[in-house]
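First, one chain by itself: the form predicted alone, in structure tokens.
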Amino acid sequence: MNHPQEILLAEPRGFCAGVDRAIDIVERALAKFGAPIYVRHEIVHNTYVVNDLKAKGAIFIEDLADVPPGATLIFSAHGVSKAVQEEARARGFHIFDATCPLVTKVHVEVAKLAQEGYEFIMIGHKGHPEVEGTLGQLDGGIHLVEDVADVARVQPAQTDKLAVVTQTTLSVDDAAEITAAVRARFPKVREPKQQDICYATQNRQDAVKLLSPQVDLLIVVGSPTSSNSNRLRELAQRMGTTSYMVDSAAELRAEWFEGIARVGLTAGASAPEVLVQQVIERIKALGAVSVRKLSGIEETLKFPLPKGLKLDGAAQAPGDGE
């Protein structure tokens, strides 16, 4: 047999709750004051998404120069640092914050654990624009460690008051490994009541979790830049499963699916359902005749929208109110 058979679906998979919030954000904000919108960084982590929004309107810059005195201005789902919040306020742009709720938890306890005198360790991946936004939410004192390598290298002014908070996207088992690793060295560190980790990445692993052993092959839809669709790729490595990310259906390769039964399909938290759909209908392409969605936890979180961005009239969203 050459050909796959079936393909196995996670649930849950692709959005979650702050990228929805973050996408409509932008749509409202064209819809109703027309664009150009400016938006810091890219919105979400998802190529798709973004070039769907560039050819409505959006402008992606890095640079808060690059943005005209007076213009419409939206941070992304993965928060900044307070230097570009005030260089953005300084420059008196009309903005709105799409930083994904779960970030802001962070960062507020960030500022209020700070002035109760903490340092803090950020387990986080370098360079990462949500790492960069919660490390730039204070002058100094926070710590990032990367690995549990980096944790016996860490060298904080002081251990009385210590704070563990970790990027919101890692792969649970490799932050719960690093915090291990700070509690280990650090034993009065104070830990997060409820984990850093979003809710969303947690049930997007445990589903690949599930899936994984299920399959000879896993898919997974996400950018390259995406944190959590590379978590869900590497996871499914290690669990012993042959496993590729794609941006989108064009990039599946058809000797993957040699002698392979069973395909499953994931998507990060950024990855439009559009492109999964354009992913089966390749993979039905190559000879697969079944589709089964595995059961799994059923998300309803909604976040609401900031103030400001409610349509007028006949624009109206639905389930538009404040």
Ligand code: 0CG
Second form
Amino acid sequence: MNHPQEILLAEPRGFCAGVDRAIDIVERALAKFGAPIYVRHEIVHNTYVVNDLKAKGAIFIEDLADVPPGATLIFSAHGVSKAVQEEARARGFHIFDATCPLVTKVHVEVAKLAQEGYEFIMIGHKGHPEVEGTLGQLDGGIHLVEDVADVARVQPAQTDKLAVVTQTTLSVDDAAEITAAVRARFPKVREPKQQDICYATQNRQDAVKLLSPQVDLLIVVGSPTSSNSNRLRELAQRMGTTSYMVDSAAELRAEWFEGIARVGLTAGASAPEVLVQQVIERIKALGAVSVRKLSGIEETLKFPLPKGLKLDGAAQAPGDGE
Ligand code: 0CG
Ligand code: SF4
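Can you give me the structure for the form predicted together with the named molecule, which would complement the form predicted alone we have just seen?
Every chain and every other molecule in the complex is listed next, the one we just looked at coming first.
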């Protein structure tokens, strides 16, 4: 057999509550205030989502100096440092914060423990905007470690009040290993009651763990900049399943499917379902005859929108609380 027979769909996959909310914030700001709406950094790390919002009048910038006075500015789902928050306020923009509430939770924890005199070890990927935002909650005192080797090198000023925090989209297994190394070196370290890795990251990785052994190939829909999407591809690969990440169906290559019977398919938390459906169509065109959805955790979490972005009266979407 030289073409795929069956597609197995991971569950859950794709959009999480924080991504849903962030995109909704941009769309509602466009509807309410009109274009252009400025967004600091890609609202979520997905090419399709960003291009779609650009077409609707969003302008994505990295530097606040590129935003004209009086403009409406939205912070991306990944969060921002205190310095960015303060600069935006000082420049007088009309600000909406699309930071995922689960990222804000980490920021709040850092601020609270810092008040109590804690220093931090943060597990995360250097240069990622969420990491920059979390590091930037304090003027100093957060030490970034990317791997176990970094844990051996880190030099906190004291070890009595040391707490560990993490990026929300890490490999659950890597984070556990690095946290264990932190604990071994600093036995008094304080760990979060509930891990900082978010439910969406955990659930999508769990689904890949279930799916990988059942397929010959795993396709992950996600953009190269998306941390959580990259982790899904990496996880399958570590489990011995060949895996590719694609930004769109156009990136699929026919030769990947030669001699493959079962293809697994999942999507990162920032990848829209429309892309998954396009990937399914393309794999069907290569010969797949059936699609089977695996069972998995049903996600029902929904985050409220910021005040000032509820649409008025009849235009209000069903389910809007306020
Ligand atoms: O996974 P990361 O943090 O890179 O972000 P992405 O935009 O891909 O997904 C969720 C969020 C925020
Ligand atoms: Fe929030 Fe997690 Fe989604 Fe990031 S991946 S936006 S932390 S729910």
